[in-house]
Amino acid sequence: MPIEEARIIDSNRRQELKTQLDECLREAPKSITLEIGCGHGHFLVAYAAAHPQEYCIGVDIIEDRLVRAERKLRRAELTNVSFVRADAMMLLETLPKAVRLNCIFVLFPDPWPKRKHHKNRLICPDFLNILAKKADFGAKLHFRTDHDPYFQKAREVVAEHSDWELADATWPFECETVFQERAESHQSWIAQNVVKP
């Protein structure tokens, strides 16, 4: 595909994507929980069913399982949730200014565990660096993974940020997801957000 061709269509996106979030935060809290790569909405739904003083997006870049997502939010009758197909990184980028992130949950995210992939891992430098702007001051980053060598070494890139640091919490809220249900077993950790406004 042509560079302009490609601009284009990033340009395209981006405009819908903020259409969109204008659409579903307009009645919306300034402060939200954000769910990235949230599959099927199992977690989300749930989380929202037990949190109605929270406003809660979940994203994907899968559509089918927002379709599935979208089923469980209508069936369980909430208005504090919505559901977007981004990229994480998109999203971000065009999160309203006045919007802060407030919980933040990463389940169980793809770990690319082949050496020439790890590249492609959500839990990098700038993933963090763009997430501490998007969050309020203290916002928690909660991970979850089922995969002992991402879990490590996602550890490790949050421990050396300076916008970060690990917290000694515990987990706020427990619903099985469907990754976690097919999991051996699984690792968490909690990090705060250590960036004053």
Ligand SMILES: C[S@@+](CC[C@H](N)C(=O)[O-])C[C@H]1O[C@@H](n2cnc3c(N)ncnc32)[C@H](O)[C@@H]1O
Second form
Amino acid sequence: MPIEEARIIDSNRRQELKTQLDECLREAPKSITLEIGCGHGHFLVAYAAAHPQEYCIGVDIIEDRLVRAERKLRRAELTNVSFVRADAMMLLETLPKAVRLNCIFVLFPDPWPKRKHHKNRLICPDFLNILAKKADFGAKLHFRTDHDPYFQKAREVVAEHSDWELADATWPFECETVFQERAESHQSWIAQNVVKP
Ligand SMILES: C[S@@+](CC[C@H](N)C(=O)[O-])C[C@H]1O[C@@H](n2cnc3c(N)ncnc32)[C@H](O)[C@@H]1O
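Having seen the form predicted on its own, the form predicted in complex with this ligand:
What follows is the entire complex, opening with the chain shown before.
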């Protein structure tokens, strides 16, 4: 695709996303909960039902999974959740300035096991930079995976990042995701944002 055409498509997509976010966050509290790679929405729908005072956004790039997530949301008659189809980085870049992240979940992200694909992993310094810029001081990032090498590497990356500190905190809410159900075991870490406003 010619570069100019790709640029226009990207800019249109960002504008659409901005409109969608402005709309769903109009009456939301200033600090929200975000699940990145929410898949079929099992976790976030249950989490939002148990935390009616919070506003939750689930983001994923796969349309079919979000259709199922939306179905669950309608069945549960919740008004404090929105599902958005977008790349996580684009969502963070498009989030209205006044909106902060207080609680972030990354559950069973794609592990990209081959070395040549490690660059595709979500947890990397650039991603942690932008996440910290959008997060409240003390906001918690919850990470869970069944892939031990990714668990170790992501933990190392977050421990070395100046904006985040590994926290000795309890996992706040349990609800099996689709990938958790398939996994034999899993490991989790929680980090908190240490960037002062
Ligand atoms: C392995 S699945 C896990 C889904 C769900 N969290 C679970 O535990 O069942 C990873 C999910 O992350 C989504 N994903 C991958 N890269 C993403 C990105 N850059 N932005 C948003 N979602 C992404 C995929 O589409 C997929 O639904």
